[in-house]
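The chain below stands alone, shown as structure tokens; this is the form predicted alone.
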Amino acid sequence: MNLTIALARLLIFPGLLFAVPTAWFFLWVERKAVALMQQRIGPPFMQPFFDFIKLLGKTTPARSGVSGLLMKAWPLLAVSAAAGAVGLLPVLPLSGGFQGDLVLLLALMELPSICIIAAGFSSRSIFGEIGSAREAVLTVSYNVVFLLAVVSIAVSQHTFRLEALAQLPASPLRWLGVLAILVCLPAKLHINPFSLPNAEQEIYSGPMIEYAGPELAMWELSHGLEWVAAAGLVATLAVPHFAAGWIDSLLFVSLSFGIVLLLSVLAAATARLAIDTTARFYWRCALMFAGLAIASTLLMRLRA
């Protein structure tokens, strides 16, 4: 990939000026459909969009020492992260990449994550670090599931390259791939029935609960963020490309949005679990899934 492609990539379609937009249309979408789920009228179109104005133009609180200086870098870092990832999703064929960057939008994926729970640590606050205990604890959970989905499907394609597996067809590894992480995606993207860590009626937002201002809409834009990319690399795993790269396109966007509405009414239809319950789930999930794609594993070989 050359430096032109990348930047392209980064800073248009599929990154920032495609992608920041799409980040507040797709949280539009998770609140309108919980909304009308719950039989209420919901939040106009524009709302995540105002909502950010709006925090851009609140004070935040005052921090001294190197723990205020951590609370301002860590929803940078973590908008960053997310818009690199989604940069490297391999939307339109022939855009380039390079041997491995599946490794790297994994890497880029999971940061989010982590600076959520340095987040609630930095913040010194009982609620703040009781949420990033309860993230740490589902991240290791639904990670044995994400992690042995995306290797396998890797593995069974014989590559790590992103634009070499959206171009291969679909195998019934790969099928089973995409289906685990869907069942992986609630517990990323921190909705029912595995909200935990930010329970607002239990730890009021959790590692949140500090943050307010434009350090608060970073955090809502990252968010938006990983919606696009997870929704996105489930995507482009599910339909391999097309010679046309506006056929391309327009999957992408489909899909993506379908993904979206799909999770957001199972949030809706949903009620929380506890923390127990869900390490449970995804360790079960891990254990079935394994045995499954090493079946699968052998079952190609021996068709081979």
Given for the second form:
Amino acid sequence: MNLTIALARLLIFPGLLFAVPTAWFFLWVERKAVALMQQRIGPPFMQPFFDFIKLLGKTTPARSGVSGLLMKAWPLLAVSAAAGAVGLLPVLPLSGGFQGDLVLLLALMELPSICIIAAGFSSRSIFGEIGSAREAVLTVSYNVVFLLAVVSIAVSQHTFRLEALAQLPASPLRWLGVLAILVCLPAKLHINPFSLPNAEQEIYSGPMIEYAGPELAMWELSHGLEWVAAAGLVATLAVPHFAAGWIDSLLFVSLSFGIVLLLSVLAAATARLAIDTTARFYWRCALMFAGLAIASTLLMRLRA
Amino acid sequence: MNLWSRLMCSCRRRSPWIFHMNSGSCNGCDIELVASLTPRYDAEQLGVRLEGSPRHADILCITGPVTRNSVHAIETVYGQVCSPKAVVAIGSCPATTNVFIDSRVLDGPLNRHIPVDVFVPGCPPRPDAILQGIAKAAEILAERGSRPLVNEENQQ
Ligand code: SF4
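Pass me the form predicted in complex with the partner chain as well; I've looked at the form predicted alone already.
Expanding to the full complex; the earlier chain stays at the top.
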């Protein structure tokens, strides 16, 4: 992959130019699905865009010193990491990619969570710190399942290259992995029932509490881009790739949309869990999926 | 007005995020404010979102007759909302101190402490009226945003 193609992927498709409107669209779907579940009409189609522009026009409180600089840096870092993750997705067939880009994708998807933790601590608000602590506990819990699932898929198919993974036929272990990833996504995206770090009612939106104006807009955007990256990763692993290019892309987009819809409906139907219940849930999930994965590997070995 | 500021103006009007603050209200107005966010009245159609932190909000919704204890909190929270901002006083209490008038624990009405843009009278006001007040405040906010400097002077 040479530099021009890499830049084009990062900035145009499926990078920023494509991903930002998609992120707004997914944010709207999230809110609209909740509204429809509650028999409301819900926000207008352009609402995330209006919110974003409005936030850009607001002032931010003056902050001085290193912590002020850091508070400016975290949201930018989160947005660039999420946009980079989207840019790596193999939406177009034959889009290239390189050996090990799956690892880079995982790292980039992890960065926004780390930025949120750091942002809460650098805001020096007690609520921000509680939110960051919760986010840290949540990250440690769901990542065991998430990383195990992705790594076991990659190892079972002998490649860490997204493009190659997308083209291989699915195995039972792969479906198990996709299921495990889906279980982790609500926590990764901080939506109900795992919206602990940004709980508005209990801890005043947690790590985001001190953010205003353009910085808050960047957080919203990074949240939307995380939606795109996460839904895209699942779609990549789940969609069988055929030869015809545009059917692939269409399937990819509609499956991502389906995942967003599914998760939003789940968010609307559930209430927030406590942090200890959440941690216990994910550790149990890890045990269960690990057991199933070992069992299916053994079965495959026996059959072979 | 150029294109950008017109876009900004319209976005401000369509995305009022509110922060709700209680300054010693009897809880009647608070219930009605929450009712206006419920499925029956669906404030989200107007882009309204109830925010957890005053830093995120555009419109400060204050209920209650302003007790002495809450004055300092009101001023702090008003300072924490980033400009452009607007204030909606919900109920008759913040407008006139209502039935609690002449109480010695009060330091109301609200506009003695911070500038109020919209009063929504009623004890308590109906959710429809509260929504109308918020929509009105959003319009004021949008206009104010397009000429920030003049307005800051007016407020002081
Ligand atoms: S206006 Fe009426 S309902 Fe509202 S806080 Fe005052 S007394 Fe209670």
